[in-house]
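A single chain comes next, written as structure tokens; it is the form predicted alone.
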Amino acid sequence: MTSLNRRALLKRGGAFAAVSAASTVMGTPLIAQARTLRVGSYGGYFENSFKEHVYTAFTAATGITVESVTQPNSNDWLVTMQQATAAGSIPTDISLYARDTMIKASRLGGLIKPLDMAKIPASSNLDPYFLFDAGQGVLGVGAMSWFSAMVINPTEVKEAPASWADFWDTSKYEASLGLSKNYNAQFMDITAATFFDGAATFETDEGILAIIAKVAELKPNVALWWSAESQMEQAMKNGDVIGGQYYLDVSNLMASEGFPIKPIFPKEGNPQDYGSWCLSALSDKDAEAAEFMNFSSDPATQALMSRKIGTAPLVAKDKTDLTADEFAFVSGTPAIKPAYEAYLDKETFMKEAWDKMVAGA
């Protein structure tokens, strides 16, 4: 879940109106005060915001005290949880996993356990896509999401593209676009959604090669293959590129600070990634975990996270009290769903073919 690790969230302190979430457990029955839950989340501003706004509101609503545990990105944390589970001791009851990590965990077995969805009724607010079921019951309940997006310099591009396919037009975008250099940065998913059959195209090696060949046709229009977020940010600010793919939240933040960048949701949509709450197999906090996931799935909590943490809600906008501007800052429609299984099953093949394409003339 490296997308959340890289966020420049410290900049966002004043981006949204304040939402009161501070609370106290004073007056809560003693039996409720004794209930605790260890929840893992990414450190820094992200974790601090959860502790200040989300966990306090949850404690006020349920009397359950949350012990926040700092976890690294999903893949590293999965290794930690494997080792801890093997030793019979776990650092958290609930962990925050990206979808690809949930897939890995479900294949390994014995690390996360199925949830009693009857005790998480608010999960009905979520699209079923965000309830991960690998055939053994629901193993993960969506927590929050984030987008990368098509971006343009509105002072240079007078007519906003209606489709990702417009970026292949050399008469408009020759040597002027910025794209991520990484094979798994979801531009392959964008290309598959624009020119092929979406995620289904990844099911064969031939389909993957066809996607990469189509991206190769775009190379005359690419001025920057960026490997660090700061490279694309600076290129947009300097006018070295006039469009490309970048993070939705950072793009909107830059625009709010007066820089020439505008994120767009074209007709194919933008890639949406997300994280889920998963219950550790050795945890005995099933009841508390269900209450936390139920609280997290409530539209009011989803809106709170959008305002205070900058994540996209996993519920429809009309279920929340988010204004149009607040929603557009973090989300939009339609969404492109990445081909997670293919990135796991065909990782070496995809990476080698992609890197060869980028490095080639």
Contents of the next structure:
Amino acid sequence: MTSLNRRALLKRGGAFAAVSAASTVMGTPLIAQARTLRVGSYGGYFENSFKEHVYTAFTAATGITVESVTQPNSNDWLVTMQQATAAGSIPTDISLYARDTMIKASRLGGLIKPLDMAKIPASSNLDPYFLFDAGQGVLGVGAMSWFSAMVINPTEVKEAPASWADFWDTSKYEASLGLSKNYNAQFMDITAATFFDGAATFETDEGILAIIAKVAELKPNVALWWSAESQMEQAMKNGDVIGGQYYLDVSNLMASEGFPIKPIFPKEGNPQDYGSWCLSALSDKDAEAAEFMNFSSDPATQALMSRKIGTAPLVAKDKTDLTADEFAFVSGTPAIKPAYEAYLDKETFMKEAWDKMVAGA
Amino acid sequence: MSVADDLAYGAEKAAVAIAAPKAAVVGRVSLAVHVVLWAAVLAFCLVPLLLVLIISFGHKVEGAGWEWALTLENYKRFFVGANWPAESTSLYLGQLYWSMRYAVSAALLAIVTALPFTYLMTRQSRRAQAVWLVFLLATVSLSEVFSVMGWDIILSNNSGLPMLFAASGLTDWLKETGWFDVLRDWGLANPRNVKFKPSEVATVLTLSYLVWPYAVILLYPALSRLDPSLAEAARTMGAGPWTVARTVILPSVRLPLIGTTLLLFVFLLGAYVAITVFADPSQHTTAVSVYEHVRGSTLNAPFGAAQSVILLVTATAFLLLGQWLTRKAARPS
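Next up, the form predicted in complex with its partner chain, please; the one we just looked at was the form predicted alone.
The next block holds the full complex; its first chain is the one shown before.
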């Protein structure tokens, strides 16, 4: 979730960090006898918002103090935790993992342990999809999610597309779109949902190649294959592209600052990715972790995160007190669920086939 | 043996006796310096290089990371792709080709433009030369990211050249005369306006801009040592400026010229930001691919390392070729 980190640097910055860091330090000695829990999250604006808004509310509700741990991201952190677990000393009790990393962790084994779901009753608010069970019990409870959406420049594109298929229309979009160059940026999932059978198409190599061949037809319309998020942001601002795929929350933020960008939920929907809280296998804080995950699953906490951090809630909108505008800023329907397993099982094949298509080799 | 000889012998012995500990100290110090130098070379050059070499033989585990191994699969993949023998791809060879093509063309462009500039600069007053050199050294301190950002703005639709095209009516004129459709065929326009990125021209221009100050600074010593009376003599004998440049100036700076070109070439092989911003993905380089495999979500360090080793070997071959050319140039013809 680099989007939030980068935005942190641009917008809120250091003062914010200093205040929240100070409040954590000052709060600690008073309840040194009390229960504590170490929780990891991606650094920057994201972690600071958690410390300021979510952890303080959790401590107020349960008396458990949270010690915030900075994770660089999901993938690298798994490597860190793997080494730490082997060494017998872990830096955190709870880690925040994206779904693909969580699946990797469950496959490697011995890194995260099953949770006692009886002690996390509020998790019933979440769609079962967000409770990850690889066969030995629930290993991860959904924390928050984010969308990458269809975006257009509303001054150039008068009629908003009703479907992702509209982007394939060269008479409208010749050399005008911006897409991610990364094979796993979920444009394959979008294509599968629009022209094929969604995630099921990823089950065979032929299906994957058919999806990639369909994306190849779009190439004349792509002006920018971005590798850094800021490239797409600049291209939309500069008018180098008039549409494409971009993060929903950042797009809304740019639009609210007056830039010509408008995120859209076409009929096929937009890809939704999410993070999960996972308990380290070496942690002895099972009870505290369960209370934390229970608190996080509460619709009120989900709404708090949407307002303060810009993430999409993992509970239905009507369970929260989010207004229609607040909800539309971070979420929408329908959601396209990425074919995570295929991205892991066939990563070399998929990356190379995608790169060949993009390069025309 | 005379007394004098005796005395001389004694004095010699005494001198040796005094010098010996001093020589031993000097010897120890020089040994220590050697050890430190070698340790530094080992720690900072050889060990990382060896590590890359060893990792390049590692094995990628699908859906996880990689493990130490002794396999040639990464090298095989570079030449035929991961799905060989079912199918083969020249994707990675193509990227190596673009690495070489960009590095060679941008280095040559920088040299060809920096040479006349530097020559004219050396003909100016001491003060003017100093100002130019300080200015150029200062621009070197700009990171690649800032330079690329600047060019990005110059070439962007709402803020750069395309805006000038549209505002001056040039875009409309192109549309009326039909040239606009030709530009669209060449990928230099979208239905609304001309566009200069991604394009090879933008990439090569930006890359040569990045190394241009180095070219001037490296050519400066040779050109400033050039005796002006040589060129003046040639002029008085009736040679035109072009003849003077071709027969007097160029031959006398041939060696530094080749050396500078080689240095710029090697420097450009590792360019990353300019390529990702200005080059179409069909023209991306090995350096970009290395980064994607090592830092991307597949965490395929072994394949990234194998590509690095191949890039290193290819660059070395180019340098040996350059050295051979230099030796040929050094020989009197």
